[in-house]
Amino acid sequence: MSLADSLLVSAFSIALVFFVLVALFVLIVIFSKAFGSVRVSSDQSLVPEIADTPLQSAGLSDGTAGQDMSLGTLKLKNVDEKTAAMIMAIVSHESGIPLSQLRFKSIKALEENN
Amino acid sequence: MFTEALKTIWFDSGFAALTWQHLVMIAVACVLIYLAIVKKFEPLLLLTIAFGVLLANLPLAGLMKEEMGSETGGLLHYLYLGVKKGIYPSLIFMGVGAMTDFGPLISRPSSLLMGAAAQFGIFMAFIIANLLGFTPQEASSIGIIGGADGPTAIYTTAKLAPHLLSAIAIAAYSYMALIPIIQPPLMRLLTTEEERKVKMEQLREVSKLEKICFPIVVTIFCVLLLPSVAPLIGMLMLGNLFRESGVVERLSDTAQNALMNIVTIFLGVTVGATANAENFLRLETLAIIALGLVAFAFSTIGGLLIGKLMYKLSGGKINPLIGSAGVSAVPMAARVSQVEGQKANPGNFLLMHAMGPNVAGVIGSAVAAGILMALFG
């Protein structure tokens, strides 16, 4: 193969490469935003529902920590607000079930020594 | 009669049969082992490749022997039919899809212009290897190195120009295992100070949902346009939505590690395999292990430019030595760039970003694969 023609393959080549790659990226661009834009109108139709959960209806965001304590139907033994919140979500996260469909009981920090 | 008998068994030995061809490659064997041992350079095909080339060039042990009417071939020769037929790359490819994280990429997808550019050293090599002499099929098998990705190349080759396999597939994995060695003085020669010092800003986060979508979208894509590279980005994309559907863990557990682990033996032994004494010591595998290095360079340049352009165009927001990891070398060419953007910035945390160029790589050696060939299969 002559030189000019591996200049040419080459070029359209890698010219074919950036093509796909460029409609890979456009693609993306738009299935993101669209989802995006679900996800967006999801989450609204979601809000008077969060806010029935049982984190909000427990009333988390009043203050007493360290001690046992009873919000709603949860019951925090040792255990503060922000930490029991901050378990809450990590579990609606990694479990993948929205905050609304989880019910917790009792939170309760282990003792060491048991 | 007892001399007789000692005279049958010497003649009937390897060792009457060796020449010093068998003993170079077999010292070249315990050089690759000593390097995936103690070196631990890509020990786990190496080692495999490794042990597949002494084999092959232990005179009369015939385990690539082809079958020959009613006498059965070697027990190589019948593994090797899944390198000829492009069986086991296209499974490594799918572990290599169950086991990657396509979130970075999804959430920046301008990464993928870094992976393009970052196939640059493919055709540079080619150019080069065909005005060396090389034939279209061979300079594109040889160009392919460049894309960093064992899998592809040997995809390729296997394909284009299955003499050339052994050398191809020893130089690309040894350039692989060299990625830090051979990228930061290139990394540090191309950006200045001030862009290696650059933080990125935190990736947004990637729904389920776009995460399950995106092999779908790329596989119905990439096929309709190449349908060359059906095997390798299907394999890819399979194994990628198996990890993303979140309900096949135990075929996605399989696809990356029994799976992988067992296709890498047959791979790597039956590969190493092919690097007999007739094939393997000849002028133009000293060629091709000096193009190879070539197309790695011209690869990490392209990467490094197109990532120095886009610092440019997004105001000093994006830091230009993630364009590197565009090679793919999943995840190590991601972390060259982390390491480097550390050494600028030691707050500097460049691995998620680096990601996203690297698995664009992949998918870009794929696509450079398919239109080589598509043009000269």
The other form holds:
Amino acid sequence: MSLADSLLVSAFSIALVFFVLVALFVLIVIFSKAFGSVRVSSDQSLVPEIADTPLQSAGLSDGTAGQDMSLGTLKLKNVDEKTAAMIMAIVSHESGIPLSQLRFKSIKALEENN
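Please show me the structure of the same protein in the form predicted alone, now that we have looked at it in the form predicted together with its partner chain.
Just this one chain is shown here; partners and other molecules are left out.
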């Protein structure tokens, strides 16, 4: 195989690779537009809505508290968010009170004295 034949095969191979990459890019764009236009028909949507006012975000614009909303802030002291979420879920389950009706003000890790 001569040098010219080798360069021709290399150029063809590089062009083929770029053609496949462009074709994959086009397919990804087509699929993202096709599946991006699909919307959920129920009340729940895939994209959360942002409330205009703090009262709407807390579910208080009509005078009632939202089912899945919590009010106030939670102070964590020496506890990570995952552990705090598990503690809140356990308290809700053991007490039989829905999490939306409980208000946690702070969660603090206690040190053990041996």
